[in-house]
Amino acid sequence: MASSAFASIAPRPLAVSIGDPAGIGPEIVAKCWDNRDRFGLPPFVAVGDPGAIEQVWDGPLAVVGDPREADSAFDIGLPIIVVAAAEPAAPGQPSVAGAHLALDALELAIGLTRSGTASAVVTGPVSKEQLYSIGFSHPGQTEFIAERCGVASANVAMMLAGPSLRTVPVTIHVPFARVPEMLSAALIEARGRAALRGLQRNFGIAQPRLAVAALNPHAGEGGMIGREEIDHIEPAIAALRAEGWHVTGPHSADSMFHAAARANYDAALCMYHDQALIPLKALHFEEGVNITLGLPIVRTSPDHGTAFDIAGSDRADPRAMAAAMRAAASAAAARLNACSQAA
C-alpha cells in the first residue's frame, strides 16, 4: 500500500489522461510520480501511450490493466494503462495521430471513473486545434466530459482553484465582444448554482459563500455605465438568495480580489474568462487547478496548456498537475465522506 495521506479516504486511484503526447503532459505526469512523496500525492494511474512517456523520462513504468492495480504497483513504477498510438509522438510536434491518442485516453479515463474503478479523472493538457482537426466538436474537454456523463453543458461550471482563491466564469471561450449578449439571468443562476453545489460536494463547505462580480466598471453605476447588472446580474443574485444561498454582489471587479475581500467568500462568480483567470493566475500561476463542477464524477486538470515549445526539454513544471491530483483526491474523499454520513 502506497504511503499516502489519501490512501485511507480515497481508496481507488486517480485516472490521469496524459493529454496530447507531443505536449508536456507525459513529462509532468512522470515528474509527479518521481516526486509523489514530496508532493503528497495519492496513488494514480496514467492513461496513454507508454512510448510518449519514455521519450521524455527514463524512469520505471508498471503496465496495469485496471486502476485498482495501481495501488500495489505505485511504489514500483509509474502505473499506466496502455492506449496504443497509431504512430510515435515526437515532443513538440503535434500531429493528427497524437490528437486521436489524446481523445482516446480521455475517453478511457472518463469511463474508468464513471465505472467506479477510479476515484476521479485528472486530464492532461490537450490542443484544441489538433482535436478540431479530427472532428472534435466541443469547446473543450469540460463540455466533452459533461456529454459523456449525460449532463447538459449549461449545468456544469469551470472552477479555477488555488490556495487562496476560487473563481468560476459564467462565459468561457468566447470573444469578449459577445459576452454582454450571452449574459442572462438564467445563465448566471445556473453557473452560480453549480458553483455553490460544487463547494458543498467537492470541498465539504456546508454553507458556501458566493461573491458575484459585475460586468461593467464600478458595477455599472446604477445603469450609467451599462445595464447588465440591473437587467441580468441582480435578478440572478436575488433568485439564488431566494433559494437560501449566501450570495453577494454585484461587486466591482477591481476591488474583489485583494486579501481582505477574499476572506468574505468561498468562490467568486465572474462574468467572463479573463475576469476569472487573471486574478487566479496572478496569485497562483504554478498551482492553479481547473475543477469541473456539476458532474456525477470528480474531474480536475492543471490550469495550463500543452506548452509544445518546451516539450521534451525537461523544463516543464509539474506543480500544477500535482495540485490537480491533490484536488481530485480531496474532492473524491469529500464525496465519499458525504455518502457515508448520509448512510
The other form holds:
2 protein chains.
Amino acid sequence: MASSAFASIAPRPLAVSIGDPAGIGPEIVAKCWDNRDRFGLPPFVAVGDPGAIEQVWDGPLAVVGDPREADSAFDIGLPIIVVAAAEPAAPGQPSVAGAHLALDALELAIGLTRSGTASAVVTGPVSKEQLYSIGFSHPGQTEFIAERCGVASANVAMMLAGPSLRTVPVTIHVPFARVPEMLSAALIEARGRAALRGLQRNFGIAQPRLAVAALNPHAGEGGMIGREEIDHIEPAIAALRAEGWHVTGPHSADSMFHAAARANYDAALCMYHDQALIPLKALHFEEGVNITLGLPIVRTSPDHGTAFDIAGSDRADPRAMAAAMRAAASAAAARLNACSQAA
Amino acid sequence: MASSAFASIAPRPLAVSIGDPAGIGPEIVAKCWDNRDRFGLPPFVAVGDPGAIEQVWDGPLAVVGDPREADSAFDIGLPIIVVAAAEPAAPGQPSVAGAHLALDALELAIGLTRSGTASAVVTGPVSKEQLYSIGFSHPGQTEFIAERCGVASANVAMMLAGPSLRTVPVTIHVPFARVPEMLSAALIEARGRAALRGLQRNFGIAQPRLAVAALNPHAGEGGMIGREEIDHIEPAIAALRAEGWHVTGPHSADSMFHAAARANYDAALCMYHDQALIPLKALHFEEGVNITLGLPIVRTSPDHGTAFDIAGSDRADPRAMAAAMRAAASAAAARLNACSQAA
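Switch from the form predicted alone to the form predicted in complex with a further copy of the same chain and give that structure.
Everything in the complex follows now, all chains and molecules, and the chain you saw is the first one.
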C-alpha cells in the first residue's frame, strides 16, 4: 500500500527540452500546452529559448526558475526555464548556435530530472548532423543521456512504444553492414535484460514477456541462411531464461508483428534499427514514443525528427510529443508506485 | 477495344500446385474449392496427389486430364490433375517422397501454364529444407520458375501484395550479412524495372509509381550511417528516372509504410527480405500474396509456408491461397486485356 512518506508529495512536472530551435520542437511543445486538456497532459515545463517558441506561437509563456513553480503557473501560460540563445534561431534554418542551444537545453533538462525537481525528462527532436558539427560524439541523445546518468550504453535500451506494439532495438544508428559484427550474445542479453526490467519499472508489468527477433530471413532456417541465430541470439535467450525471465524466439521477424502475434508479448527485442522501427511506424506513425530503459531517471521523446522542412509553417503534428509526455508521466507514476509499495 | 480473336475464348482455369503433400497445401486448396463462391474464385484445377487431399478433406474430387475440362467439372468436384505418389504422405510428416511430389506438381503446373492450357500458375507452399534434401539447388520456387521460363533471375522480381501495400525485395533468401555485397546499382535497377513493368502488365497501372527504400537507418544520413544509398541506390533511381519511370527515394525504410506514405506509390522496392516482408505481414498477415514479376506467365502463391505443425488438424486458414488465386486471375485478365487492346 502507499506509504504516507510518498503519498503527500505532489506530482512533480515533466522537464521538456524543446530540441533544435530551428526544428518543429518549439511548435509541438507549445501545441501540447494549447491542447493540454484534450491530450490529457500532466503539468510540464519547457526548457529552452523562449524566442524560439515566440517565433512560431502567439500564446502566453510563463518564465519560471524552478520546475516546482510550473504546477501553479501551468494554467497561466506555458512554463519555461530559459536557456539563453547566443543568437535568434530561424525556423527551418539549422545553425551552430541552435545546436549549442539544443545541447544546453538537453543538459539542463537532464540535470533537473537527475536532481529530482522534475519527475521525468522528455526530449524534443535534435539534428544529429548539427550536433556532430559542434563536436557531439555520441551516436544519439540516448547514449548521451546514459553517459550523463553514469550508465554503460550497453545496459540501456531504446524502446519504441505505440498503443499496440513496443520494440527494443539491440543495435541502433549503425550502418546495416556493421550490424552482424556488432551483435553478440552478451549485448543481446544486456539489452534484453534492460527491456525486461524496463517493462517492470516503467510499465508496472510484474512478469514481462519478451519476444526476440531473428536477424536472418526465416530465422536463418537452421543455419541455411545465416548463423547469427545459432551463434548469438539463442545463447542470449537461454541465458535470460535461466534467470527466470519469460523470453521466446528467435522468431522470423516477418511473422511477429501482426495483431495475433503481438498479443503474445509485451515487447519485441529487435536486432537493428529498421527491424524495430518499420513495424512500429507502419502501425503507429503519429504516436510513436521513444523511451530510454535502464536509466535511473525516466526519459521519453517523440519518435520523429526535427522536420526542418515544415518548421515555422504551423503544420507540425504534436500528437507524438503528447504521447511522449503521457508515457513519461505514466512511467514516473509506475516508479513512484513501486517505491511506495516497497516502503 | 476487344478484338473478336480473343473475345471468343473462355477464361482458362488456374493451375494450382498443391505444394508439399505433408503441409497445409492440400487442405487450403480444398477449402478454397469449398468456399469458391464466398471467396469469389475463378475455376481452377489442383495439380498433385489426390491421396494427399483425401487424407484431410471429405469433399468430392473430379479427376481431369486437361485443365480445359476443369471448367465444366468445377461445379461437380474439386478438379485435379493427378501426379502419382510413390508412397502416401502423412500430414505433418515431411518426407523425401513428398518433396519429389511437390517438385513434380510444380513442374507440371508450370508446364500447363507455359503451354497455355492454364491461364496462370498458383503454387502451394513447399519446404525448401525438404527440396534441398533432394538436390533442389535454387534459393526458392521463384528462381526455379524463372529458369523454367528461360528468364535470368536478376530480371524477375518477387512482389508481395496485400490490399494496401505491395513490396518487391531486391535480395531475398540470403543471409543478412551478405545483403550489402549483393546490392549493386545494376541489380536494383533490374528489379525496379521488373517491378514497374509488372505493375503495368499484371495490375494494368499505365504509369506506375515506385518508392525505393534505403538500406541504412535514416537513409544513411548523407553517408554518416552507411554509403549504399549514395553508391548503389541513388544511381539506380537516376537510371530508371532517365527512362521516364516515376521513381522516388531512397526513403528511410521506417517512414514509408504508414497509410499516408503508402498513398504515394504503387509498390515499394525494398533492399532485403525482411524490409519487404515485415510491413507487408504486419499489415496483411492473413492475405499476403506472392506474385512473380518478369515472367512470360502469371505466377502467384500464398505468402506463407507449409505449416507442418498444424497440417492435418483442419486449422489452416485458406484466405491467403484464395487471395493468391484472385490475384492470379486478375493478372491474367489484365494481360489478356492488354493483348486485346493491342490486337
